[in-house]
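Have a look below at one chain only, the form predicted alone, in structure tokens format.
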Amino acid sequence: MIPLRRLLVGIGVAALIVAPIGQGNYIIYTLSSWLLFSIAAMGLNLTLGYAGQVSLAQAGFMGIGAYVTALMTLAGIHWLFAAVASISACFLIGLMLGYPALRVQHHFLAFVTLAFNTLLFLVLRNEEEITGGSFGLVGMPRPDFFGFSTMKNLQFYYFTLVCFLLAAGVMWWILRSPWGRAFKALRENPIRAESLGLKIRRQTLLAFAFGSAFAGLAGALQSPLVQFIEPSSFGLIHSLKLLLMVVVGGAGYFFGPMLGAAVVILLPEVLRFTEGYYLIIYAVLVIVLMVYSPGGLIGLGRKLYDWMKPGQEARRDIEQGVQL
């Protein structure tokens, strides 16, 4: 099974390398958006899917990462240092946002994170001297690395792909480390996990901090990709969109956020040939998926695999022995 999984991952990476070749700028831009939203959804999947902590503030952390990167790169600082600052800022703020999770859970925690996202939106809109207010910030440069420029869309796509693979590797390492096992124990039964010696308080804070740091990296990539950011790009509707990516793909599965981001970002573009009906078709497909497979696309795949797998038959001699 493990060699097969490695083969499938290798085929997937090869497909990502080949996908933009020969495509127009809009398709390459859409693929880049899918990669960076996959990074943000991976972080939310860690907080929600693995640690069981509800968060509606993921787009807000993308906004923090995007604005920190924009302000620093517009001041002449290289993107790499700006990205490190964005990830660090989101990690620390995510750590602080985790404190309410120590006292409230479930939908109450969702309201707390919702309030944080709304408060951040108001700060970004009203602090015009720093953030540009409703007019936003424009003209963020794309980075150069040792003579390799990412100014063209195809070059920036491969730069985003490298960041995506690094983020996926870090997430894979976290999930297979003692932290990852502690997050799963926190999700399944916090009281039992604490009785076994797990420090619930620390794990809850780290779940928010790690998830927010991934959103910070996604924001640091979004800033040079679109080269224009404004507060409404990081409002509640985008946090709900990230939540939809995790749920549709499969919360608690490693590849779930990537599949979910593909559905949310790429599927509407695929359905555009239906003209005015594409949003209706898209909404119906998502509703049908959620009704028949609450575990998302990964859960649906597992159901099909179990249905196609031959069932175990009892040995006839054992059945005869039971009858005797």
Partner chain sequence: MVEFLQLILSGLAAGSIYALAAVGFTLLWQASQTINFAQGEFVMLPAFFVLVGMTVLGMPMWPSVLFALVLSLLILGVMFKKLIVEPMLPHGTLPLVIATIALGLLMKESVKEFYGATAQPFPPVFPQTVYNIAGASISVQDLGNLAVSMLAIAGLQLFLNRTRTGRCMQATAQNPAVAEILGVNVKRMVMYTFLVNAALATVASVLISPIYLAKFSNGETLGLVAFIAAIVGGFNQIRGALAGGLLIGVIDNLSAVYISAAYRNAVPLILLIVIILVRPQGLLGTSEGRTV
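Right, the form predicted alone is done, so what does the form predicted in complex with its partner chain look like?
Only a single chain is listed, so you will not see partners or other molecules.
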């Protein structure tokens, strides 16, 4: 299983390297934005899929990252410092927001983050001197690294890919670390996790703050990619979209967010021929998927796999025991 998985990851990375070669600007742009949304969705997957907390502010955190990066790079500071500042800002704001919300548990984090995202949108739109209001900010430079410029779209794609792989590596490391195991324990059964000595509040808070930090990186990439940011790109609807990416792909699976981001970003392109009806079809597909496979597409794939190999099924009573 493990060598097979390594082989598949290798093939995947190779495919990502080859994919944009010889493609038009539009496809390269779509691929880059898929990569950066995957980073943000990966972060949300940590909060949602592993720690079991619904956050509706992921796009808001992307916005914080994007605006911090935009303002700093426009002031002439190198992207690298701006990105570090964005990630740290999101981490800290995540801590500040999560601390009180988690004190009251459950769906309250969802509502606090929902309110936070809407408030942030209002601030971005109304504080025109800093954020440019609804006109937004334009002309963020793309970074240079030791003479290697990322001004061209293909170069910027590879730059995004490097960031994506780094982020995925960090996520993999987090999940394999004792922290990651604690997150999973938390999701499976918070009360038992607590009885085993986990500080569940601190763990959940960390998962939320780390998840937000990933959104900060995604925002830091979005700003030079699009070179134009405005408040409505970070509204509540985009947080819902990110939530959709995670759940459609498969919350709690490592590759779920990447798959989900691909579906959410690429499906509109595929369904373009249906003109205005694509959102309707899209919504129906999501509802049907949720009804039949709440584990998302990866969960669906796994179900099919188990169905084809019935011999692999775990004994029911053991499964029961695990759930207790």
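Rigid core: the largest C-alpha set superposing within 1.5 Å between the two forms. Positions refer to the first chain, counted from 1. Small disclaimer: the values here were computed from a predicted structure and weren't measured.
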- Message: At a 2 Å cut-off on C-alpha positions, does residue 282 qualify as shifted between these two forms after fitting the rigid core?
- Response: yes
